[in-house]
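In the form predicted alone, a lone chain appears below as structure tokens.
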Amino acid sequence: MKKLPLFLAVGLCLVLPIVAEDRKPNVIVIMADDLGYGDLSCYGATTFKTPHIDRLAEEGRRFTNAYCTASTCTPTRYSFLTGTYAFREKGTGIAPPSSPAVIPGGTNTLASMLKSVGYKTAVIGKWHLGLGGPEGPDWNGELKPGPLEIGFDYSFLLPTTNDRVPQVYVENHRVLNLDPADPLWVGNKAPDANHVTGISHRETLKMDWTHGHNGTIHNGISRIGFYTGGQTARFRDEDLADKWVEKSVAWIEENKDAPFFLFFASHDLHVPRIPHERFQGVTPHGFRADSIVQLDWCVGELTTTIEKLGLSDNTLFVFCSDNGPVMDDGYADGALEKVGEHRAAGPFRGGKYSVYEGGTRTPFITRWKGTITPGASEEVVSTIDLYGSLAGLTGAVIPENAALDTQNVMGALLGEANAKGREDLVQQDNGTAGNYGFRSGNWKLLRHDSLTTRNLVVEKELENGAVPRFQLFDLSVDPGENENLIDSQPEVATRLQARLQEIIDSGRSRP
């Protein structure tokens, strides 16, 4: 082999690296379901192990201070994406079985973002975002708009939630193997007088219902909604984490030399709790712990593929979660039974559908090997800040009109020294009932429009109680606000009360 000159052979090895360096890193983003601040071994959990993300966090940032934007899926996943406040676009409360596209087609996202400066895209797991246009999903013909109209190379969904009709997987445009001669019928009410209802045959049921969730049977489980038809569409919900594994470790294989954005957007643990049976029985404490468990088997999947394909020191991964815990949320699977001594939320009050901390507090952590600086933060971030953080990153111009309430938090993320996150951040509810969350420095100003809130205290039965109008709490002394200083603290109340106004009225936050 005839040897290169000596100059360039220097030459080429002082380029080779830089050409490395300059590659964009591939960015994943794990974002859990109803998953709450005291629910990983990392942040507190005692009774069982997520040895997985236990070690993202150990190899990474822990943030203690990290919000998601809102109590329930729907306007979290809305914000994340298009890094506006869901509270501003009507329609972004949680999405009903056929919704149609709550993100119309054409709106600049994360993804679309990340797309534009040659990233590869895919949204893989539970999407609960609406498909198609304003009639709605066509569930035997293409379903668009959806995450293909706004910066998603492909999507492998689930298109609701899996307690809302229909259990069918979505491969980018259509349900993936529906026979044309067993069309796929959806709807908000049973279709005859003989359908068969979580009402109608409740004995016949795997899992029972507690509230709700009575419609149509499937797999021995009754749902929001109603639907025929789609018979060989349809997915046993055991199977759920492993296909969303398949799918991502087969897409990031595919697409493992050029940078790419993965979110996999995981249903666990999210209502059914019907783990693999392979994790049900592994914690005590019934099956939504044991999908934590599963959670974390995930984590490790594409942690390890990473590894295998020589990649870890350049993906960025995000884990996260859209809102805080539930126990019963409509199906009898013994979470409340059998709590014991954990406690979902941490040391925070509320949970899921309340704009306490419980509600929005969640697990956040960042690795990037080589790059973050591991260790715990307690800078305040946000997941709608992920689009303005990434743009930062990689170059990217956010249009005037996009992004509206996103900010670039970066420096924290990464861990550098005195980096700084938010100053404040707005939290809501599911938006329908005009109920806030407002976090500015150590202060924290609730105001609940409906003077009612939901699930007061996650370990026990649901509670909806009146509450005061505005409340103020004293964060770095009261982390579970317990003392309401609403009177005591007039000026600081004012002033918040003031800026939350401000930031509702004028449209954004983002400079």
Ligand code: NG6
The other form holds:
Amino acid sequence: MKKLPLFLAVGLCLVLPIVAEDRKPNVIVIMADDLGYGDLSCYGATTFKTPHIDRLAEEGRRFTNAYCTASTCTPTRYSFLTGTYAFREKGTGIAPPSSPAVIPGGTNTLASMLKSVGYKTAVIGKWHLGLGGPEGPDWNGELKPGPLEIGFDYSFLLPTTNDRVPQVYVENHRVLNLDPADPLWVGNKAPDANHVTGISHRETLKMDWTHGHNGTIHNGISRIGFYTGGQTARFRDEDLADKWVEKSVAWIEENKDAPFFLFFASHDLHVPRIPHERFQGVTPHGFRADSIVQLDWCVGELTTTIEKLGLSDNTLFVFCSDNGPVMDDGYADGALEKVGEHRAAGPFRGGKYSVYEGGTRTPFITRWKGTITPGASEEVVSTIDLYGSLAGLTGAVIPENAALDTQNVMGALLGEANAKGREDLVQQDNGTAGNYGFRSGNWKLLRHDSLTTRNLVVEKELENGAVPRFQLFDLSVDPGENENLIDSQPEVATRLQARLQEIIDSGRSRP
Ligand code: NG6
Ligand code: CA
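Switch from the form predicted alone, shown above, to the form predicted together with this ligand and output its structure.
Let us now look at the entire complex, which starts with that chain.
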């Protein structure tokens, strides 16, 4: 560019508005699996400690009204990445072992949005959003579409969840360490009558199953589904957390000079809960809480890595869960028997699978040293808002037909004075069954189209029962959702019912 004469340059500076440069911090989203609102010591747990996550909260913002969008895994992850409520799309319920890609290749996502403004992007950990075309994953060939087709530069995955087959890592498009002479076969029926399963060899299991989870046995644990082969590719459940940390640290070190986005998708504390031997027995609650301590260790490894690289002032950490807690989710690991005084959902009713608050109210922490003023926040924010908020922060453009329900709540996430969160938010259970939680201000409407619920009360057993189609609660005085005001507050009820219907019918809630 030709040099401008000094007087002209100075003049231009005076007349041009000073535009704040878009900010592009590194972003690390740590998503826990099945972690409840009350499952961390910074959210009220007293019988064990989570010092690394507590430190993140002390140095950042700890949200008390934050939500994941669904009370199961696949729909929360779908909406977190796409910015669109999962109930709008068929096939977004809990993905089976051989699920094709739930998010079609080429879809705009949080990852592709950040990539468009110069970020390096990676997902490391549990995927559970399917791999491959309509015919499902080609386990011995190229596993695509997958994360690489929706904006991630690198992926290192547990393909579904670890209670589902197969127990192999998928690095980018391939099963890692697969010997072509021993191909991997995965199916939903036993391949032959002699196949060893959790039913035929139950007495050999190192952890018994309670419901489902009685297919192929690997590492002494029977799973959902069946598989053979791929012996050199198989991992030990005990080593998962170490592997996520090892791969994440290496990837961060490689990409430290560009802005980077890491989606750290922990498998803790999903079943089967098999923490590494060094964490087994560290809490009084058995493997469920031991897995929380393991997750806390992972968070410590990530924050230490960022500190060592001198990136703390330039890295935004977000910590959240994908759905609420569950005790017995199919294996006899003693979670219920050893729960004691611990309340995994904190003060809330319900848990995983439910649209009561316990299903979707999540611990949610943001930390960006030097930018976020430490403190607690009561603003309503959701995992679905990271898309719109990070687009706003980085100056990325969201295409008109993408991310239909995300909102930019970055001001609230950064703890800026007077910055507001959401006015309303839809939550759902699994799939598109039509069970919704709708929060508007301090009101919470529950709508059960299926009229029965797996309403999990975490300190008891599963409570399956009939529910009224609509219930209404005032969370400001009744966070435990005990007093149904649907008849005594008809105006509020009608207003919320209409607004929820409008959000469903209009196909989008982003302006
Ligand atoms: C359920 C499984 C449960 C868990 C869940 C998915 C049975 C009986 N139950 O179908 O164990 O795997 O799916 O959890 O099989 S999630 O956190 O990934 O959504
Ligand atoms: Ca989950």
